[in-house]
Amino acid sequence: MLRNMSIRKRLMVILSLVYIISMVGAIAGGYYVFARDSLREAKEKTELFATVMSANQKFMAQNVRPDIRDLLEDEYFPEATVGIVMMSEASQIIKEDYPEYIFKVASPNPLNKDNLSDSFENSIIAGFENGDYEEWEGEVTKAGEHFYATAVPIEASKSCIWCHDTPEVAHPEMVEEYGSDSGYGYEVGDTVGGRFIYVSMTASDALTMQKLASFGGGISLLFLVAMLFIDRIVISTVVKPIEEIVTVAEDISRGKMDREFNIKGNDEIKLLADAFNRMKVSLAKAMDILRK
């Protein structure tokens, strides 16, 4: 097919093929780089969020809980004595300004039914129980939304047993609030759930596609300018000189022996023109001999 095209069209077809192949490679590479950058940013966000939650829990356990229990020994005050409650409440405050964050303490046997783990979380918690991993991180889709998530196991400690042993041992106000059919039977050392942090990747995905579109548009514009530039060069340095040679050759074939192949430059086309000039001279001498 290329053989039947003009030099100009042939070159444009070749450049178009180069453009398509380059775009496929550039878009694939660009998507990988931008997606990895979005994932890195999501990891940093979850690490920061997890650090904040852990710091709050540690501060409460070391500085608040002991004093509260000394002052209010028989009072039910989970906001200052239960780490899970404190972290859940703090996460809701953070979520008001940063709605892309979701913090969840998930358990297949929760005291608060809002903390009941779903099928995905159950699989991660089961992995913790089986020793498959000490912590988990990855990407997951929940309710049609793309998230980057991290999870660490929650093990029952001695401080947990006073709430999660049996309903009879637990504080009456707690049993009244949460009921007696879930959240009990914990034993020290058991993996009873996981602390999950989800960061929505929806905005990051949209930004990745926006960057990719700008990147692809920039490459396309660059190729367009290059193709136009090359087209102008080809016309001025290849097409027009060849057309000039063809025109002069046709005139000479009609007997106009005064025409010259005047081609500027020092390339193959100039060599071709010089060869035609020599051939014209030889032809003129041969014609003179024939006339004599």
Ligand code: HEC
Contents of the next structure:
Amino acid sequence: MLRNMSIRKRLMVILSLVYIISMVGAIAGGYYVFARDSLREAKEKTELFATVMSANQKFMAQNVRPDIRDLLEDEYFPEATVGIVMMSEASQIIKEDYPEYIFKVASPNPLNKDNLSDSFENSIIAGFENGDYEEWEGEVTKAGEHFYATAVPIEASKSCIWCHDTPEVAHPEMVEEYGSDSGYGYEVGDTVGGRFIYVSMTASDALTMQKLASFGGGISLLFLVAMLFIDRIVISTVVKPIEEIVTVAEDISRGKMDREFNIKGNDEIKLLADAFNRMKVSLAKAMDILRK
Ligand code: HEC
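Could you give the coordinates for the form predicted in complex with the named molecule, as opposed to the form predicted alone above?
Following is the full complex, with the preceding chain placed first.
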């Protein structure tokens, strides 16, 4: 197929093929690198978020809860004594500025119905119960949104029982707030839920696409400029000189022996023109001899 084309066309077809192959390679490679970067970024964000949350919880457990217990023995004050309550509330405040961070303490048996685990969370919690993994991390799509997520199990210890045993034992204020049909029946050692952190990757996915578009655009522009440049060079150094040789050769064949193959430069085409000039001289001599 290439053989039947003009030099210019042939070169453009080859360059276009190189362009397409480079483009596919660059886009695939670029996607891999950019997607890996945005996943790494999401992991770092998640780790930082989890560390801050745990630090707050630890601080409360070590420095606030013991004093509150001493000072307000019979008082129901979960905001200062229950880590999960504190973290859920804090995460709501964080969400006002960073809606892409979702913190959820999910349980299939929750006091607060907002904490009811969905089917994805149930499957992860079931994995914790079966001992399939001790922690979970990965990507998940929920309601069409792409998230990087991590989860750790929440296990019931002795300290949880007085609130999560039976509604009769729990503080009446708590039962009044949350009802008595769910969130109870904990036994020490049970996996009662999971702490899930979701970081939305929608924005970074869009950024990846944007980066890919500029990357692809840059490569295309580069190729376009290169192709135009190469085309110009091919026209001036190959196509035009060959056309010139053809015209002169045709003139000579019609008897205009005064025509000269006149090519500038110092390349193969110049050698060809010189060879033709020598041939013309020999031809002229041969014809002179014949005429005599
Ligand atoms: C002082 C009472 C109290 C204690 C002690 C307590 N919790 Fe809770 N827990 C609550 C309340 C209240 C909520 C609801 C928080 C909310 O509104 O989001 C809750 C929520 C939870 C949730 C989220 C699902 C749900 O029920 O809404 C889990 C899981 C949980 N607690 C586990 C534990 C574990 C494990 C412990 C022991 C380490 C513990 N809790 C100790 C009162 C308590």
